[in-house]
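Just one chain is shown here, as structure tokens, and it is the form predicted alone.
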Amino acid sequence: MVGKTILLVDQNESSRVYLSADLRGKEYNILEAASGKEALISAWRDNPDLILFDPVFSDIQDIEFIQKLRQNARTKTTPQIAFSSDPAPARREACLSAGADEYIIKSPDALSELHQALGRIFDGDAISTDAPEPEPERIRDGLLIVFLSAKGGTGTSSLCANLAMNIKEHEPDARVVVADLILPIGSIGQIVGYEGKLNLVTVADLPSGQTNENYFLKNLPEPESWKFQLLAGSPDPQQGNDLKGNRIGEIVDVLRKTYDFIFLDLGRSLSRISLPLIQQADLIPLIVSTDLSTVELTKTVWEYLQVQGIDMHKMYPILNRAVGLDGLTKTEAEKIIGFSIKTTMPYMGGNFALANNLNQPITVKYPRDTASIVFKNTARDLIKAARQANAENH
């Protein structure tokens, strides 16, 4: 399949950019078109090996597009895959009847389905390039994944909750917990819709012997639709100020012995409480937004972490464009910070904030949005990166 040329047609720019990057990573040559008519010209001129298109066009009917390709000698036998934002059975049937070889609905699992389809078409190999790797031998403690940012307002808590949820979906048998350690007031409880009284402060007030593995498994809530268990943060600044900070390290130690994946949301906290947790982390997703001040502060934070002995292999920088398109590009941000950004969350307009306000995961509220595909694949990558970093540390 190496060297095959794919014509990618999608009027949604963020979807097109993401898909082209993924396919180029699989060593395909990619041509791009933003409209149906532009795609027809490219198909007849450039003779691609396959045409991958979202059949929702603004300038041509989907059936007409497929038929024009099938009726022209230059593209009569060219494989066509509809990678569609429309889940309607009628559109699927119409596209397949008109001559499309495959119809894949954009969803969290769509990218894996696409790679399987490409394997079938190009070399008859039905094995997905994204087939899950063999399960590694269980490590002694759970994997500690610490979310950090240099500045508030970067969407760190939302990314933490959404990625934890997607990891649980990817590995349903794993025990996953999210602990909100942002002080003096937490934010994940508000995002997932938790209003109970059990939180970090009340747990820290309990005797050490009581907060054992069974206590957390039996008492921590599992917010509806989110799948993980939650240790919520302080509900107000007064309780946050009363937190027994000397208990935090012990609580996290018990969580690591109880769960397979432990997500800690530290926000922008760099303190005597949070620093030891960062140093113990298997992986540190560092959330960056596109404004210049946040990027410059991120560079300062990274320089500080280096002084504290944090290795680069633990870092997993994420550029969150979901909060806004304005500002620096990924390349510009990388140049300032001094290292490569692992993944970029695409712009979602008001959908990012709306999903948070409705207490719903992105992949549940907007299953066909490009962001849902990114969350799904980033979660898989986090699992792989955390296990690799853990292996290197041991």
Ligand SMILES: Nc1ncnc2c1ncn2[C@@H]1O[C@H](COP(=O)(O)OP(=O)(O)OP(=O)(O)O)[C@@H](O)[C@H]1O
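Numbering follows the first chain given and starts at 1. For clarity, a rigid core is taken as the largest C-alpha set superposing within 1.5 Å between two forms. Just so it is clear, the model here is predicted, and its values are computed rather than measured. First, how it differs from the form predicted together with this ligand.
- Remark: with the core as the superposition reference, the CA shift of R91 between these two forms reaches 2 Å or more.
- Fitting the two forms on the rigid core leaves the C-alpha of V146 displaced by under 2 angstroms between these two forms.
- In the core-superposed comparison between these two forms, S58 has its Cα shifted by at least 2 Å.
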The other form holds:
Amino acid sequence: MVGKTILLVDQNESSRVYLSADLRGKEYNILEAASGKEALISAWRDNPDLILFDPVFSDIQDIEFIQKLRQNARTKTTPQIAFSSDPAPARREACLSAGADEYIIKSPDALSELHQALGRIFDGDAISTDAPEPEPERIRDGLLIVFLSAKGGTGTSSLCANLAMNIKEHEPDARVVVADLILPIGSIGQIVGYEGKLNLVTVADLPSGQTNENYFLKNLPEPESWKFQLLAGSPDPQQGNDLKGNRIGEIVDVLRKTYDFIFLDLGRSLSRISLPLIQQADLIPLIVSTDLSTVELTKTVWEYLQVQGIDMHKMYPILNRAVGLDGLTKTEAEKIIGFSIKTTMPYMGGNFALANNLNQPITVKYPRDTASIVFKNTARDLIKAARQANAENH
Ligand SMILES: Nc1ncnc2c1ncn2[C@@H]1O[C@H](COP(=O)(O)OP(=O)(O)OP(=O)(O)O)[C@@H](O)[C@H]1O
Ligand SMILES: [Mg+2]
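Please supply the coordinates for the form predicted together with this ligand, as a counterpart to the form predicted alone shown previously.
Full assembly next; the chain just shown is listed first.
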């Protein structure tokens, strides 16, 4: 335990001084923070071994504080102890279910309880065989957002890249990755202007031990102005044919452990490889264009997905006016497919293709266009919907 660093968070100075003196006496290194936001910055910057906090902050809600730590890749597994003067069972429950590991009530016995908890948590590192089963990892994995369409050319790849780019607008600290799984040839690299050699096929060729969290964080490119890291797709059909398909599930698993948001572009590929990914998804944005044939095909795809056990609450249908101003209205499309559409992307004429050709996000190239507002709002709503769907799955 000697040498472990604890981030101690308490708005009350005397309480902080008292606790830090006690813990320093036990040879812990102590970092201190007096507010929730100061604590988040220190947690992400200084990488403490444990975060001990009084869950009362004037600048952030306690539950939000816990969740922010849990959702950020740098702190998602850092042990958290809430040290609280509130004995209410509901408060305790709320903190624990948000992700705190322990909830200790400030009382005359609290210090010895705290020392025991620290012992359990830090000794658990050493004798992990006796430790209780860890929580299933999945709960703390990043949110998997899988873009699908029933037909080509509906704007799936463009919307996937542009929505991923807008996530940072709402969650500046989030780690976001986009992986292009389209075979035999991906297009997100083209949209964002990535011309490097690293792609799904080259990554799948590496031994699995090598493609760990560190590998992705260090090596995946972050194309200028896109604000996410990209695992580009197959660059040509020849390489696409050589893809080691059996490695995909494993690669996506590592991405989920590494990033807070994992956007997958599956386009219209419903296959042996893509189905398990769709089944694992937290949210499935289904891109529908306004022409009758796409809408009818979407209905067929949706019926198929239902048979495969996909729940309605995971579906996030987006109507994209990619094909011009005529076509079906939202209500007509909803009637045919049988579910309600969450967002409609306006028709942007040639501007969309131009932004893509210049490798620029829509919100950068046309910040004042209605489409930019829709992208921003939809990104925020996606985050909310994905979290909700994820919570419902557990
Ligand atoms: N809302 C829109 N307004 C105008 N044009 C659009 C819109 N959405 C998409 N487009 C046009 O459609 C083109 C195709 O989009 P994109 O490549 O993203 O579709 P896709 O569904 O991924 O196609 P593929 O089947 O080739 O993978 C874009 O380059 C753009 O020109
Ligand atoms: Mg595409």
